[in-house]
Every structure is written in C-alpha cells, then in structure tokens.
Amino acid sequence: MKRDQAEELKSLQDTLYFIGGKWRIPVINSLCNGNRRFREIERSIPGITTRMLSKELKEMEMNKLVKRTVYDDTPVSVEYEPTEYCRTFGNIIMEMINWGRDHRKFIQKNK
C-alpha cells in the first residue's frame, strides 16, 4: 500500500492541533478518570490555573469534546463529561502514558 505523505502530515498536524499544548491531555485524562466538577478537575491537575482550565473547557466544549451540564440547584452546579468522540482519543492517551513511562525508564537506565 502506497502511503500519502502529504495526507499523513495533515493528519499529524490535525492531531497536534487537537492536543493543543500543555493542558489539553491532562484535562481529558482528568475527565476520563471521573472528575466532573470544575474544582475536582482543577485539583487533579497540579499547576493549572482557574483561568486556563476555564479556557480549555470552553474550547473543548466548542469542539464537541466535552459536554457541559448546568443543574438548577442552589447554588447552581455545573458538571463536565467527555463526549463519546473525546473518548475515542483514550487509547492514544494510554499509549502516550505507556511510552512516557518507558522513555523515563530508558533515560534513567542509560544515564
């Protein structure tokens, strides 16, 4: 099968755009680990600011990666959950986690 390098490059660029920097993957990982409320997500990601988490969640909602549900309680509560589409990225995240663990071991072993 002949590979189309131009198409592969575009697909890689789309994936890297989706990953979108430092916080996107940790937010997805937090959501997939069951954190639903804003503060739960925030506490589960060391170093993320409230402003950055808010920005990430808004962008993810716009891109159909997160479903935001507002409950008319007193006080109003908001929950976030990964969409089925977002969950399709789960295997890739697990591979990234595994590769990162292996890489860390490799580097430490070969110092």
Given for the second form:
Number of protein chains: 2
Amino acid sequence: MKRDQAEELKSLQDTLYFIGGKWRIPVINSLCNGNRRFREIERSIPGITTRMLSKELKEMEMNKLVKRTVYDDTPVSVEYEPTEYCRTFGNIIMEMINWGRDHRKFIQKNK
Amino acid sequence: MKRDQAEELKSLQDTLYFIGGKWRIPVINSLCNGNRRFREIERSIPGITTRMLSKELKEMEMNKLVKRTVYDDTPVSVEYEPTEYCRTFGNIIMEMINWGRDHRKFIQKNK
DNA sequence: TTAACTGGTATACTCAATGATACTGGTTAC
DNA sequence: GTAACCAGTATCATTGAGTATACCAGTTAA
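Switch over from the form predicted alone to the form predicted in complex with a further copy of the same chain, please.
Below is the whole assembly, all chains and molecules, this chain first.
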C-alpha cells in the first residue's frame, strides 16, 4: 500500500485551515479542561480579548465544535460545552503540549 | 500529580508560535517525505510561492530545523535536509493528517 | 537560439486577523 | 451608591503574513 503524499498534504492543510487563527486551539483546550462560562474561559487564556473570544466561540458554534446554552435564571447565565467533535482534537493538542514542553527543556539545556 | 493548566497552555502556545504561519508544517512534511532540492520542495507544495518557500527555509535554517548544503558541481546544486529536531514534529503532523482525513470522511458522510 | 531547467532575490500591494478601547444593561455584594 | 461581577457588542487602528509579478545568472537539451 503506497502512501499518497498529495492526499496527506491535503489532509494536513485541511486541518491547519480548520485550526485557523491564534486562539482556536487554546479555546478548545480550555473547554476540554472543563471551563464553561464566558469569563471563566476568558480568564483561563491570558492575553485573549473579549472580542476575540466572542468571535471564536461564535465560529466554533457554527462549526459544531461547541454547544451554547442559555439558562434563564437571574441573571441569565450562559454555558459553553465542547461537542464530541471538538474532543477529536485531543490527540493533536496532547502532542502539541508534549512538543512545547520538550522544546522548553531543550532550550533550557542548550542555554 | 496535578495537571498544571497554565503550564500546559504555555507549552501549547509555544508550539503554535513555533509552527507559525501557513507553510511551516507543509514544508517540514515535504522535507520529511524526502524532498531535498528547492524546486522539488516547491513543486511538492502546490500553492506556495518561491518567495514564501525561500523565507520559510531561511527561518527554518536559523531555527536549526533544516540543514542547507551547497554542492560545488556545475551547476551549483543545493540540498535541504531536515534535522533530527525537525523530525520531532512527526507525531503532531501524523495526528494532523489523521484528523484531516477523518474530517473529510465526516463531511462526506454528512453531506 | 530558444526554451526550460536550476536557486533564488526584489518590489509592490492587499487584506484579513488581531489588538485597543470603550460601552451596554442587568445583578449582586459592601 | 458605588464597585465589581456577568455576557457580551461596537468601532477603529494596525500590521505583518501572504500574494503577485518580474527578474537575475548560469546550465542543459532540442
């Protein structure tokens, strides 16, 4: 069975496209870590602005990565939940965390 | 042993920063697939421009991801080789290819 | 001699992603 | 009453990543 490099490249680029900007992966990670409320997610990602988080969550809702639920208590509270589909990024994120960790060690050692 | 979410996020963001733009991962992938010559790499990544590939390879050389060797035959030929460090992206790339592939199937099924 | 290959560089431009800042309307605690 | 929380929206400015296009000097093949 031959490896189809063009097909692999296409898959790779699809993934990169889907991951898109700077915040998608951190937001997925935050949701998968159990953060649910808007401000809670915001606080869990230092540096993100309200605007970017809002945009990101909207797009992710459209892409079925996140489920938004409004609870009608007073005051209204909103919950964001990662879908099963969202969780399929688990392996990629894990590998990225591992790489970043090893990279840091590597830098420290060679400094 | 507790998971340190801040540390994980930092590792994640370091990795994302290192991966950077649109072409880094495709170039690494191409090199790891055995492409060595400039035009060969260029052709293996449809859509990339000469300028972007040139920039990418220079940065990657500075970051010790790639080794550039000039052979003094006529005409001069140049070879790019992935370093061991470059190959540490193997797992991430593999997971990304898998995700993209599954995603395509998922889209097709639900269409 | 003309075209096509090699390995790139130079210049100009554009636009979409991100950042900065302010604001809203409602609620709760001191 | 005022400060701080919630969940965002609105507007504007910026910037750099990426694109487009042309070009260079040398070599090889028809």
